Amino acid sequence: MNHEPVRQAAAAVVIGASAGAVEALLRILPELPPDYPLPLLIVVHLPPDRESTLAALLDARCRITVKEAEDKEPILPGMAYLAPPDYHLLVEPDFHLSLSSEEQVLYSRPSIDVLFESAADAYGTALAGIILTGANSDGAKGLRAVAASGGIALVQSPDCAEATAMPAAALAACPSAQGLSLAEITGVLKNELPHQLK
């Protein structure tokens, strides 16, 4: 699957995936380089009554920093930020954190949607999103807002996602959006985000 290359600047990147999203983001956070120059904001849906160790079994795995987000939390270059359980994230106009205990959003908080609508305000064409394997519909909406405000959008292929609700309705709500493998999303980042910031 060849896909076009990707031939604008991103100042951050959105993830968002449910069923299945332990296995995919330990196959893409691994990956990346510890001087990785960009910020990566995820979105999990997790079970909202008890404590997550996701945060922890990522950054044990990972180059990088993966923390859980804290509320006010100034977004930093190389660091990846996950929502807390039963709490949306947000992207603050002036690039800070936001945690809110708001409606949930398609049954969800965190809601992918509520985190990719916010950062498609803020970073606006300098924006990627990027969604994962699913099983419902949340993220749809907020893809199309990261393309909607100029940002990239890309999309793991349902062929090869463990659950292919939640790229299938992505990849029908956002027709612009790449539907990529796991090993292509995973070169995007590494290989073509970060050398459109040079």
Second form
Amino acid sequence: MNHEPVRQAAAAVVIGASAGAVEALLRILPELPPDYPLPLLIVVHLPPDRESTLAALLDARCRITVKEAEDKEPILPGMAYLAPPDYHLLVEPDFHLSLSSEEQVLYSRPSIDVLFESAADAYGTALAGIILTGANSDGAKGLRAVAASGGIALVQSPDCAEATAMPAAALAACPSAQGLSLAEITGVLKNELPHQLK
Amino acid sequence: MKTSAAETEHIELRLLVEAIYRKYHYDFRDYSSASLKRRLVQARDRFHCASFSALQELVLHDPDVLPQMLGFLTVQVSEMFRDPAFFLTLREQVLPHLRTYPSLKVWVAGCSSGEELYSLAILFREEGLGERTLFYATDINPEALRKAEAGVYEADRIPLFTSNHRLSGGKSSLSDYYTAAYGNAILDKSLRKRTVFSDHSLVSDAVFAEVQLVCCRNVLIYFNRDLQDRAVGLFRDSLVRKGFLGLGSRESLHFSAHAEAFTPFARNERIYQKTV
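Form predicted together with its partner chain, following the form predicted alone:
Starting with the chain above, the whole complex follows.
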């Protein structure tokens, strides 16, 4: 047995969503091929009941592997990591994941801002942040941090989102972000980001 | 690629943490960077400093700032009977083992303001083990230890604690254990009469007692992997053979250097048993 160790990717995609998140993620993630070269780090606001079936649900419908993030886990390409209920998810500078049970941010734990800000620090220009449907303003500050560090900022157009507040707040906070439909976001994820994020 | 501003900030953060260590011997050098940075940003803003370098100057030259800094550097978010399933499993599956010992020692490592300690003290009393158990509640933050020893919590937190306690299989009413006064719930001081509160660092201190149970929940996530290994090594050395280790609901020994010294006892509740 002489396997090459899988290398942690020095680029990533972060995604944040709230109300309507599951539908939106089910439109996007199943389109990605099993050898997708980037890791995806995802925060979905869920009730903090400690048991979430979302990772299993998405994993069953996707060709990439979707799992709940574990503390100090290396971030590998072709994997999607979901923040566990009631924990913040953060990226360490050495491209490992960390969990935190610090205070809620904007009434949310996990917080999209917390993930996006730590990812912006770790990945800098090699990061894309995507804000999808949602009914509050979490993620706006985080997306601005992604753009400020030279990353790519994408937002689901409010007029095609199930809940408009979150994408609208993200666009207002981060005017350079592109508003796109879910189909367009899927296209960018599949065809453009793997070349752009290096 | 990291931006040059992010690189500079990272250097400043490492220097600040180094300065706190050299001057005050509080060692946060092996804490997880990402959440440490979040908390230091909060401290920087609270002290109206333009940068971590400015905060470093303040901390070095004004020792009065240190206690407040420790409040930012250590995470003090807790609740009584947090994750009721953990306490239910402790009650139903771990206590039958612990009951076989004539006397018991329990270490609550990183006890913060004491919510977890009092949860255990109530649980052990309800199960008839209160009189034969000695609790060690340790933390690095003196202010948190003072709060833990006082056992006073805001009354508006009590409904959550009460509901958690019920879900944990509580055999009494939580209200039996506190007195309400001036918007606070003051816990019955008999709950801590068999508790030793002590300043102890998982970073730099050694094992101090042989114990049957270690509870260290949502503490290790703030450490990097090396420091996690050190802390779990202390727990291993402190635990008796077949002793128990309780972690937070999303913590595990999956990536630990000491994984082989423990076996999962209740996988979902993150309770481990020392094998050797």
